[in-house]
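Next comes just one chain, in structure tokens: the form predicted on its own.
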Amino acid sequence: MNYDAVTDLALSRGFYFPSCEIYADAQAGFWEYGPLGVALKNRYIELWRRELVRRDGMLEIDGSQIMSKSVFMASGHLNSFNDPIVRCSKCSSVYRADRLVGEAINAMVPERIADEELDALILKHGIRCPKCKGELSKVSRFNMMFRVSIGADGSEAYLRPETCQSIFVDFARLFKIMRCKLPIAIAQVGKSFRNEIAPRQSLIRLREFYQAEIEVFCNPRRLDDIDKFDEVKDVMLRIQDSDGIHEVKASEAVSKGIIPNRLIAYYLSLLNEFYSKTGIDMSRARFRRLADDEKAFYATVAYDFEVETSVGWLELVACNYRSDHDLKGHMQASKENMEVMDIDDSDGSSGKVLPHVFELSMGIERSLYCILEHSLYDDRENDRLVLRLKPYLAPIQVGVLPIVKKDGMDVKAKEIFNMLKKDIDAFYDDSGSIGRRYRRLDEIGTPYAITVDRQTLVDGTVTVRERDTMEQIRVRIDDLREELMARLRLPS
């Protein structure tokens, strides 16, 4: 299916919604969740942390979304957190530069242009203000930080553009008081903030949004020496490089120098195990690796899980190798010193040691688009749009429906639905035509209905309705919840 349709069906069964939508003056950039969209969100964050916090023993931490002037200095955000920017002399519109060039030459053009070679493509291909067609200015910089003052003095500070900066200045407390060893991972979920100049598509690009992210603290002379990599080693990745695309196992990603060392293709193992089981069709995903001029101001080597939609390909994860860019910045400004205990040299003598930072930064509202994407389903055979979302992802995971109210099947539907909400999702529907009723569920993903009807006041059994295949299978009503724990379990 297509953005506008994901839309419509987002629109119309309240996963999400722009914010502030009945003002005049609502700002682009912020939407809402509604209670089908929280839902899936929140499976969605769990199942984060299952397939990757707890699997890998991260530790999970939850930072302030306001932090201090200090933080941003150190870690270049002040300075380099920026995007380049043009605004028309006659009606004064303001366009992200780097993505007008590349819209107007159908071109991608890399993040880290020169402002002058941006002046140059404008110049040369004659690109105009889309809106009046009148000329632009010269290429400038915005910064993408929301500036925030605190208190009656108005002390300056700002709202994180990323959640990873509380890890790195929690990071030397954490790791005495949790008494870690490296490499040690520590993970984050919540909202950041980035001021965009051109906000659009709904969830792909917003000013707040949820990240999830993952830092990953590492002796840089150790970066194969991954106990666990044996867990990962024939795990298929599709990496794009400057090569091609190459579908090979972590194990020969790592011995033929497609990913520079064990620590780096363990991590990106993880995290394709993780999308695996999210719905998104892995054949339409890759980890491509970014360009010199492409990676981020604080990254060496750069990643990007990237998946297919009807809109292009969407980054969802950036995986960058942060070298000790963050840790060093805080202990020259903090005067703290982030350095740890490690095996240090090659005789396994200990020493001290400054991590090196890999990570997973992961935006959700993109893999959750993604997620809706590609689970949604036009089946013109039988006449209803399906949304086949894994049964463990699923807002709804259980309808109840009595075949008709009356004769006492509406009170007994009433009863199963009781007996269920404890532990399943469930939802009670009495209105309107069965078909119809089974097709507004297939709508928002709901894997399973149970429907009572008159032979279920005889015997005491319901129908169990699969939502794809649209089979249906007599349960007894004592062995209901057992058969749908069964079926809505994770798979291990």
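Structure of the form predicted in complex with the RNA (previous: the form predicted on its own):
For this one, just the chain is written down, with no partner chains and no other molecules.
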């Protein structure tokens, strides 16, 4: 299905909707999760914990969203996270100053160029607005971080633009108290904030959004020394780089040099296995190796995990080899020692190492959007819209319905609902015809519907209807909970 169909469903069923929508001054780029959206998000995160955090023995933390100025001085965000911009005095168009100058004089402009130098170049070459030939303003800076003031004196601080900085800041303590050895991954789910110039397309570009980030701390001299690699050596990966598309096993990707080392291949494989369990169509997904001019300022090797949708390829996960950029920056700025003991490969003895970082930075909203779009199916044959979510991701797992509301069938159905509701997200519904109730459940992705009929009152069995096939089996009420729990279990 397409973007509009997903948006319609999200709004009409309450997966998500615009924030502050009853007020005229509501700002773009802020959306709320409704009940079904929260449930889907929580289940998605639980799958993430299972497939990544627990599987790999990662540590999970939950850091604060407001962080001090020093953090972002050290991380480079206060310098590099802001872009030099110029504005046309006539038509008010805004341009990236470095790119505009680069194009106009047909030469590379160094990344760290000073604003004054850009001003000078614009003057020297007589660069004007490409659209209307209007005069350009002086270079200014637009920082995408939200600044906040703390306390009565208004100390400067920022909403974090990525969740990972708390992981770096906390690294030394965590490594000690959790008795870590390299490589160790630290994970976090939480909100990040970016003051986007033009938020668009609901969940796809937001100013406030959830990330699930994983920072793998490793010894840069031991990137192929990964015992766990055997677990994933046969995972099939689709990788796009400057040589084209490769569909290869993880082990081959390393041996052929498509992926530079086993550590990166291992984590890309875990990610691949995770996403293949979300219901995203993996035949429309790829890891794309970024060219040098596309990478973030801190990355030396970078892959984007991308998924094809009706609005184009979406970047769901940024996988960046950040080298020691972060720990070095924080170590220098804070004077906290971030080095740890690890095997020094020259003679097998221990030595001090400043770990490098490989990062998996997942956008949760974009992931949920792709799951919804790839799961939503227009079943014309049966005149229904079906959200074919994996049962373990469904916000409501079973509907409990009396076939008609009389002769005690509604009473019996309520009993069953009450029996199930603590273990399973169940929903009782007795309004209207049975077909209408099935359709409603189909549209929000409920995988099973239990129906109480006359036979139930006689022999204590109910029917269990399967969402995708619409087929029904009879199950004894005594076996119902177990039967459903088995069907709703997370995949092994």
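Note that this is a predicted model, so its numbers are computed, not measured. We call the rigid core the largest set of C-alpha positions that still match within 1.5 Å between the two forms. Residue numbers count along the first chain shown, from 1.
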Item to complete: Superpose on the rigid core, then tell me if the C-alpha of I245 is displaced by 2 angstroms or more between these two forms.
Response: no
Worksheet item: Does the C-alpha of Y95 move 2 Å or more between these two forms once the rigid core is lined up?
Response: yes
